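So this first bit is one chain, no partners, the form predicted on its own, shown in structure tokens.
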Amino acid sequence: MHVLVLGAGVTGVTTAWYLARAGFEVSVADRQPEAALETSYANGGQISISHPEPWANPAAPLNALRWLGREDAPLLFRPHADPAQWAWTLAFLRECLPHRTRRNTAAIASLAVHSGERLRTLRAETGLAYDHLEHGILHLFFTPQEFARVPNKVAELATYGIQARSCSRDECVAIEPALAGTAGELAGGLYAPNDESGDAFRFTQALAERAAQAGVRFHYSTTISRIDHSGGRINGIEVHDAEGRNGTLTAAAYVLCLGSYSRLLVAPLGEHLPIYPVKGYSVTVPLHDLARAPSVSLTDESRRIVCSRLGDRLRVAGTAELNGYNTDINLARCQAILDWLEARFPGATDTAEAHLWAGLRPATPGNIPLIGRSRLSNLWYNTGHGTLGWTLACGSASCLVDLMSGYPAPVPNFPFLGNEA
């Protein structure tokens, strides 16, 4: 059976890979000239299985109010006269209820654990190189109040099969010696030794090359205009190339992996996806002094900033901005990330050579990605992964292929679409 995957980011390419491995004939369409040039290009670099709690949690509304008016706030809301933005925001607030947060956390954790296993298997099978490190992730807490909640977090993670431990200030420095210069500000940490880091862009490009060698056809520089459909089925995907030439791509089945743009494409079909773009920022800087730079991936839980070593570079990312489909770089928000870097690891990097980036993360209100069959018989979804697209990529793709092949997905507690059919 021929399957057309719409989108060549990390989600689309992993979907194509697992489809091809399962014996499907696979094509991929993307508007960019190469794979992973949009949201997958410069994310935080973490495979963060130990952070399944969604942004929508009981503390989020109060934090959002506390951050109002701050241009460098971890969460920045720029209201638009856009009904979709307001509907998403109201749904986000509903997902902040404690019982919904618990349900969503359990679902994300279940998929994340499976995804980590699938990534390790894929890497062992292919030998892909993408600046990955298996040094774990160290979550940092800078107030006694935040650190006091760590034992409960460790216990909760254990119920999901995720290994983590509470760390004193000295233990944090022992795990990552580069923290020694600012250790006095630390209250403590949470260390997840089985987490990883790596460059999602390099991974996706390398996997796309392997997929092409395995027979997957990539239609790059191909912009999707609309979906032709009738009788509850898709007939074809109308597209145009970089020279403006029009055409139609057809297949027996279609998988939507277009991130934040998924909602816009299928709305004319009567499909209403609860996805809204949340802009994130990153800075990538060359290393200047290796001894001062961290090699363990870090998460500053107070500032919502993450830091990953990617070969001879350091990637620092964070913040969330609800500003529609705007991808302009806000220099104030990037400067806040650079200030964090200089304060934590002075002299470790050459910030004058910083590469600034912003991308749209496709967020659902509860951070639960949409995976499974749509209401159209030959359209499937693998989209809406929010901040966890890299973490969940391999698990989401392999589970979707199981569902498309008629098998149950091996992930309990996850609300796959179409299971009621």
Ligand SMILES: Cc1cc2nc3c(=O)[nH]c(=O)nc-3n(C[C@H](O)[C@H](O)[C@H](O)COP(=O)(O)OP(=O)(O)OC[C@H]3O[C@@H](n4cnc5c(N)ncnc54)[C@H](O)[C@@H]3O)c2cc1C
Second form
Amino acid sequence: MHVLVLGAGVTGVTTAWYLARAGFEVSVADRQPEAALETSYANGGQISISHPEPWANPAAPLNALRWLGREDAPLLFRPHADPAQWAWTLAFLRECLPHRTRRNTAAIASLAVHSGERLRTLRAETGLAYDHLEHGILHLFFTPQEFARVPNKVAELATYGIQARSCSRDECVAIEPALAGTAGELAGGLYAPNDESGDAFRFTQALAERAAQAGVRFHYSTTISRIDHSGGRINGIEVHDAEGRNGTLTAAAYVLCLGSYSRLLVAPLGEHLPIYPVKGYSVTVPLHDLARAPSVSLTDESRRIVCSRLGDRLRVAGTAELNGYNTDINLARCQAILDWLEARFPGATDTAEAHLWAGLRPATPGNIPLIGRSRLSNLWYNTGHGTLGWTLACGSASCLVDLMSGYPAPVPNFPFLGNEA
Ligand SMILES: Cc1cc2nc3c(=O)[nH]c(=O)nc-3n(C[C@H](O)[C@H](O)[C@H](O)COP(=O)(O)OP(=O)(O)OC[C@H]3O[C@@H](n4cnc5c(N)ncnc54)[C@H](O)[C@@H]3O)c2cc1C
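Switching from the form predicted on its own: structure of the form predicted in complex with the named molecule?
Let's see the whole complex now, leading with the same chain.
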């Protein structure tokens, strides 16, 4: 059976890879000239299995109010006259209810654990190189109140089969010696030794190359303008190339992996996907003094900033902004990340050489990705991965391919679409 995957970010390329391995004939279409040039380009680099809790949690509404009006706020709401933005925000607030947060966290944790296993298997099978490190993730807490919650977090993670431990300030420095200079401000940490980090862009490009060698056909510089459908089925995908030439791509089945743009393309089909873009920033800096830079991936839980070593570069990412599809670089928001980097690891880098980037997380209100069959008989979804698209990529794609092949996906408590009955 021929399957056309729409989108060549980390989600689309992993989907194409697992489809091809399962024996499907596969094509991929993307408007960019190469894979992973949009949100999968410069994310935080974390395979963060130890962070399944969504942003929609009971503390979020109060935090958002606390940060209101601050240009450097970790979470910023810029209201637009866009009903989709307001509907998403209301749905987000509903997902902050404690029982919904617990349910969403459990579902994400199961998929994340499975995804970590699939990533390790894929790496062993392909030997892909993407500046990956298996040094774990150290979550840093800067207030005693936040650190006091760590034992409960460790116990909760254990119920999902995720290994983590509470660390004193000295233990944090023993795990990541580059923290020594500024450890005085630390209250403590949570260390998840089985987490990883790596460059999602390099991973996706390398996997796309392997997929092409395995027979997957990539249609790059191909913009999808409309999905032609009738009688509850897709008939074809209307596209145009960089020169404006129109065409139609057809297949027996289609998988939607268009990130933040997924919602816009299927709305005319009567499919209302609860996905809204949540903008984030990253800065990537070449390292001048390797000894002063961390090699363990870090999450600053107080400021919502993550940091990963990618070879001889350091990637620092964070902030969330509801601002429509705008990807302009806001220097005030990047400066908050650069200030963090200079304060934590003085002398490790020269921030004047920083590469600034903004991307749109394809976020659902509860951070639960949409994976499974749509209401159209030959359209499938693998989209809406929000803050964890790199972490969940291999698990989401392999589960979707199981479902498309007629098998149950091996993550029993995840709400796959089309399985609701
Ligand atoms: C600042 C930041 C930090 C992050 N850090 C992490 C992290 O540390 N760990 C983690 O797990 N996740 C992280 N994420 C989230 C992760 O990067 C995303 O969830 C993931 O990249 C989404 O991948 P995707 O393939 O679904 O979307 P995308 O990468 O956006 O891919 C969608 C593709 O669809 C194509 N497309 C869209 N519209 C059309 C059209 N009309 N026609 C043709 N092609 C089209 C685009 O060109 C694109 O290639 C972060 C995100 C941000 C913004």
